[in-house]
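Okay, so here's just one chain, in structure tokens, the form predicted on its own.
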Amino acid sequence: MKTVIVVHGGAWAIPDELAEASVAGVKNAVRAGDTVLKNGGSALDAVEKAVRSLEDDPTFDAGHGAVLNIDGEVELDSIIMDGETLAAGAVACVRNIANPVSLARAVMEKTDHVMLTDRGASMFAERIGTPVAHDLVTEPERKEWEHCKSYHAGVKMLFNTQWGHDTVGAVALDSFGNVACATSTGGIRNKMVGRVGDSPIIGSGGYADNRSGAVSCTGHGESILKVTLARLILFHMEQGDSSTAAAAASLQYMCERVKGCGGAVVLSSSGDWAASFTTPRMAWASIKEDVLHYGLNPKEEFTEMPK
């Protein structure tokens, strides 16, 4: 079985001065999860290694570069999920985590659980070591968290404009014919304190199955939630659509049915993929047959030979 990668750094109108930032931070992780299915690796060690990578990347929100709630706290949630068997392992509400993913699959792997959250998640972090962050707070981030402390105006600002920092994710299809997914995110600037959006939500923020695909969701939460779109883009393909049609249909259902924007990347079982978002910008990218893929803008594509 040929192995594929697709990541994303989350859609949203990115902003010009982090463009450059966001590409490369992308290109970065989908790399890193190449290199994981290139040495015979699992799927879900590359959506593991390439979120990872999002997450130690200040440029994104999720782990280091994290927004904050309003108390001025990060929170934060992830999910992964396995394809072959169905497994998942989420956290959400958790802090001082920088790689909330590596958590998540620990949830998944040792203990009888799905989810944990908040004080639960911190003692599961602890009690198997999960090393303690203190430095997930970037000085810019600061800032834009003091000129808007309201939930509700940062809502508006946010997604009612489009102008939403947001969660990254990935899905990757191993030489063994197995699936995986990947989502992680400090949600919301100026959240309520425990809001938890879609990301760590099966089903919406990421869902995984071999018998049709992998797919890894951004935008509002809020709205993704509400038509679980993850597993909305694979019930098309499962009905035929290719991964372009489905993420295609499914954006444009949360957009008339919850007036919601956002994106996904999407990877059929066959490894058909596809980079979708109804936001501004959505910086994403794959590899296929030793081919790196990515792009920023809609209807943006660029290639060029993997390092």
Contents of the next structure:
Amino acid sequence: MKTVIVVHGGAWAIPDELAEASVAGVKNAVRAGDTVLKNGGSALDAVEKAVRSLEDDPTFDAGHGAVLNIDGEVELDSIIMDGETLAAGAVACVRNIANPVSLARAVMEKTDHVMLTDRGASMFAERIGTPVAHDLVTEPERKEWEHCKSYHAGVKMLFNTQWGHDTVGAVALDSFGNVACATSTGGIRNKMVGRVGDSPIIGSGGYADNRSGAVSCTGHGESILKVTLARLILFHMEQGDSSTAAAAASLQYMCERVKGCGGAVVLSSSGDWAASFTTPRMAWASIKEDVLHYGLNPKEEFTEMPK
Amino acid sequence: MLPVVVVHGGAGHIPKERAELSTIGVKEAARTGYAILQKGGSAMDAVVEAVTSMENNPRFNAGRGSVLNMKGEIEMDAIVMDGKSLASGAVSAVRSVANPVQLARLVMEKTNHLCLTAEGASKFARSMGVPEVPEESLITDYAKMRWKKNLDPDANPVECQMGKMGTVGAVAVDIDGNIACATSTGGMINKMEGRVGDTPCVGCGGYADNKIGAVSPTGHGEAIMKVTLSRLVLFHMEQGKTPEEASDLALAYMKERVEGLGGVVVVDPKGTWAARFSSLQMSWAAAQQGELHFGLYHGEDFVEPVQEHT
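So that was the form predicted on its own. Now I'd like the form predicted together with its partner chain, please.
Up next: the whole complex, starting with the chain shown before.
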């Protein structure tokens, strides 16, 4: 079976000064995931690897570089799902962990549960020996947060709506025909303490099922939750839609029904993939049969052939 | 056919003497919700009040009477959803509030968010003036006994979990055709601290859409999550299935695909309702057209006038 991997670095109004770094980041991540697949690794291994790479890159709102909540702290959400068994693991509102996606995977593999939150998630992390990270807050994010704080409420809302959405994620299909997805985020800037967005919620932030495909979502979290975007896209695919058509129909529905913008990377079990968004930009990259595709602006697709 | 409210007090297998008390509780909850609907109240008011009544009833695993986690503490999850706007509110792993379902509604109505968790949810509760109740007031002797029993290394909490009816929930359609759902739970017995089940996850522990209907599920939370049970039932209804057919298809799929048992209460916009389950029992009650339907085992559908008080 031919392997495929697609990653995103968040759907939002990515400013020009972050454009280059965002594209470079998703390209690095997709290559990291592709290497795993090439070496016979599983789709789960590949999406975890790709998302870890995005979490480690301070350009993105996940792991290092995550946005700050109203108290100036980082709280992270993540999910991972195995399309073969429908097993999933998620963490919500976890602090001081560099790679929430790996903790989510541990929840899936080492507990009877699907989701752990807040202190319980931290205690579990400690028990399995996850290193504590105290350097997740970047200087640019601290400045942005302070800048935001000085705005009056109305402007802050607008700011949040336009700027806060750079969740990262990946979907992959491995050589055994299994699909997987992973999503990770710092959420939205100035969120309330304890706010859980779509990312760790199964069916919203991500879903993977060998019988249809895999999806990782990004965008306005509350809107994604209201329409359970990941599962909605896969329902359309179960009805025979292509990845592209399913993503377009679902994102359009989200716009119409709850006035929310977002994006998704989508992969069918047969390897048909899409990277779609209704926000001004979304950094994305894919590798299928050694060919790397990537883009940032609507209807943009660059191709790099293998060297 | 409108208004209608359908409630459940959890799926599982429970001893006979406790089953009867559970049936009394769901009937009372359905009457509470129905009284609101008959006075022209909203579906949201009806489901929240019905669930509040079961949270306050120590026979159910929600609010007072919730099961204890591994450390002997209570952490609760709840969700509400409004089918008109798809607005939803949820709390997860929240402590020391008597009615998590009401806190979930406040999240929906007073914040820009959908879900608040753990300490953040408590902080929000305080800011809203929701009274903090001592944890001991939520813990029943029965919950304590079952917690101790399951500390034994040989215990099987997943199996024993069913020894008490699980999650509670309600769905309703009001006279204006608006639809809502609400679900509340203490979760799984002897769960890890911070474990979040299906209940506060939109599409898993509940979903409501005026265009399709509403679902509140109960059962093995992790299995419900893996198949996003509520959204799955509604998806089948979008494809033209009746609430009963859709429920049976989704529950059969959950059993086949992830070996999970559970149950659902479902309504559609016309007021057609279903209470279906793959577990041995599910206590449920439905009120519609002046009649109260209720049951516990498969095939049961007892009917009495709604007004009659036991």
